[in-house]
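As structure tokens, one chain now follows by itself in the form predicted on its own.
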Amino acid sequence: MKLVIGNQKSYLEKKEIDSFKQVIKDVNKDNFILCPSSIYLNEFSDLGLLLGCQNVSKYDKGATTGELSCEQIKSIGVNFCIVGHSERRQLFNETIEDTKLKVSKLLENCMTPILCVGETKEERDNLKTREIVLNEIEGALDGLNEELLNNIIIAYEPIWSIGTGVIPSNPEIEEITKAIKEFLYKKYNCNNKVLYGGSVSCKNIDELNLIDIVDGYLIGGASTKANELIEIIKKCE
């Protein structure tokens, strides 16, 4: 069974939530984590789903207007959080150090970070995928409590694939996933789940599922389409 994480970003409006919930209310909850917009987290609390946040503050709770602290999101039953997403890096200028601080805060609060890593099209064309991805992982994890690092989920999301409909070949995904797992084991003695993300859909899920080493998927746009999401989850059971 492969893990499916839905990152709904900021797509859905309030009027769309009820109909979405009706479709997914009986979804298999064993291999699914939903990350809605933070303003809708409580809307999904009655479904018994595993819930994740799309972002978290690098600061403790307190006088940080507009931020969501680990303590706050944990207090409403949220145990997972996406960090280091390329959209946060590109649009909001978040750095590797910012990501590291967020990972640290989540681990300190017994929460599971979903750490996103991935290369640009230019970096891929220059054959730097492995270098970029492993450097991002090392930058986000070094110096943290190694006893807690097994609690992190890694999501490999090539930036050039997000929202484009274009994905790497199965051998390419398999190669980088293997490199990530070997790096984590050799450097930190960890056996982390490694997911693939980037234009995952009903059209390619059967092909992606042929990659045994991949532990699941981080899904963006398709996670806002309830019927497509259900089909993907069923195919991952």
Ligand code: PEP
Second form
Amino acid sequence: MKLVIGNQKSYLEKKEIDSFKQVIKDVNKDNFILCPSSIYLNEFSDLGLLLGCQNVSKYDKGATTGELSCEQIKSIGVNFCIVGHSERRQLFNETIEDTKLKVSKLLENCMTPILCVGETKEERDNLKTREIVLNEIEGALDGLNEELLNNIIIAYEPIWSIGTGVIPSNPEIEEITKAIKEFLYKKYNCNNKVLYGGSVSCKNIDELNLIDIVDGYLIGGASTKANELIEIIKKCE
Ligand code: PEP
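Swap state to the form predicted together with ligand PEP from the form predicted on its own:
Whole complex next, starting from this chain.
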């Protein structure tokens, strides 16, 4: 069974969330985590789904207008949170130090960070994928309490693949996933789940599922379409 995490970004409006919920309500809850816009988290609380946020404040709860603190999201039953997504890094100037603070706060609050890492097209073309990805992981995790690091999920998301419909080949995904797992094991003695993310859809899920070493998928665009999402989840059971 592979884990499916849906990152709905800021696509859906309230009416669309209502119809999404109607379709998704009977989904198998064992291998699925939904990360809707935070304003809709409570809409899903009666479905018994595992829920995640798409971002969290690097600050403690308090005088931080417009932020959502770890303490707050934990208090409404959210146990997962995406951190370091490339859209946060590129559009909101999130640094690796910011990401580390967020990972640390989530772990302290017994939540599971979903740490996104991945290279740009230029870095890929310059054969830097492995170096970039492992540096990002090290930058986000070094110095944190090593006993807690097993609780992190890593999402390998090549930036050039997000929302483009273009994905790496299976051997490429396999190679980098293996490198990530080996790095985490050697450096921190951890056996983290490693997911693939970037343009996963109904069209490519059968092919992607052939990669045994990948533990699941972080899905953006396709997670906003309830029927497509359900089909993907079923194929991952
Ligand atoms: C993402 O943004 O995490 C993502 C994987 O997006 P998409 O599936 O739309 O490429």
